[in-house]
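Only one chain is given next, in structure tokens, and it is the form predicted on its own.
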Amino acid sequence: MPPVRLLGLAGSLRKASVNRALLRAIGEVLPDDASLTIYDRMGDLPHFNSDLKDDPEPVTHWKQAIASADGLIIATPEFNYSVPGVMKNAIDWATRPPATSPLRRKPIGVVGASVGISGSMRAQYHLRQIFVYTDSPVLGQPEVIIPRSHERFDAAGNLTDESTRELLRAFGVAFVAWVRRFAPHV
């Protein structure tokens, strides 16, 4: 079977996002047969305008990288109980126009890491509730609801919590295999 090639996003700008830190530890974990790339241009994407008639270059990088994956993988923390301001922009561009939107039935793996006890929970339920949208099949378990991040990251980002490593680990073989569920050419 040729190797699944997965995108990740992290739902944080910052380059010490403890979410980008989740996406690469998800990247170690993967089966042998699946790839992850971080998407890192998400801060290039201007905010949403449906009055623009041609996507700018950043807009239509992102849909292209989209595109290109067999599988998303989005990594987000909690804003205010919700999805990051800067990810619902990245998804709204994506899905314009509808008809042709390249999340439209693309598997996505959805997780996320906090400092705080919630884990990202809320906002991962609104991300579920988003993709309805798009008709993308979301995984529903293992769920990876990271609490207390800082006590599973040091502070350089890596994973020192061997419990939270055989969940991602877990993880990555079932999302590996939905990715080949909704995509029958990987």
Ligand SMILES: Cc1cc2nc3c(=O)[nH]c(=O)nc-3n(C[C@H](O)[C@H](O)[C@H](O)COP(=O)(O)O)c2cc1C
The other form holds:
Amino acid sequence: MPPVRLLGLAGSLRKASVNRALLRAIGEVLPDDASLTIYDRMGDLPHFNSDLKDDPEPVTHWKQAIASADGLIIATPEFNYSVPGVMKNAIDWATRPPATSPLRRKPIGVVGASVGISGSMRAQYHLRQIFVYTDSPVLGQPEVIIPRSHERFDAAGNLTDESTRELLRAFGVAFVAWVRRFAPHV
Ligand SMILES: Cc1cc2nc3c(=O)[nH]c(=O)nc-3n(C[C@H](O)[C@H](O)[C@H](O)COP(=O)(O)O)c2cc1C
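Having seen the form predicted on its own, I'd like the form predicted together with the ligand now, please.
Everything in the complex follows now, all chains and molecules, and the chain you saw is the first one.
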């Protein structure tokens, strides 16, 4: 079977983002038949504006990155009980025009971490709601909700908690199977 190519998006522009660290940790424990590239140009996207009839270059780049991936893993922080604006902006760009949106039928895994006890769960459920409209199949279980992230990642962004690593391994197995179900060419 051809390998599964995954794209990861962290909903944070911070260099020391724990959600980007979470994506790196997932990449380290994925099954051998899958690889993860972390998208690093979210900060280049302009604010969404439908007056712009032609996609600015960063938008084209972002849409092509989604289109060429077999599945998308989104690691979201929780900002004020919801999705950070930069992430919503990136999603909004990717949904226009709807008929050619690369998010349509794209398998998605939603994960997230926060310093608080909710572990980003409210943001994750908002994301799941958004992906109903984009018609993107989102993996149900296992959920990756990481509370008190500072107790699981060190200051350099290395995962230090073995039970979390096992959860990420289980997520990787389930997500790769999910992608193969919806992307028949892999
Ligand atoms: C504007 C703002 C709002 C936040 N709101 C929440 C929140 O509602 N729930 C929560 O658990 N953490 C909240 N936090 C804390 C973030 O979850 C925490 O900073 C997290 O590490 C950000 O993710 P990152 O490390 O990937 O940048 C908030 C942080 C900011 C800056």
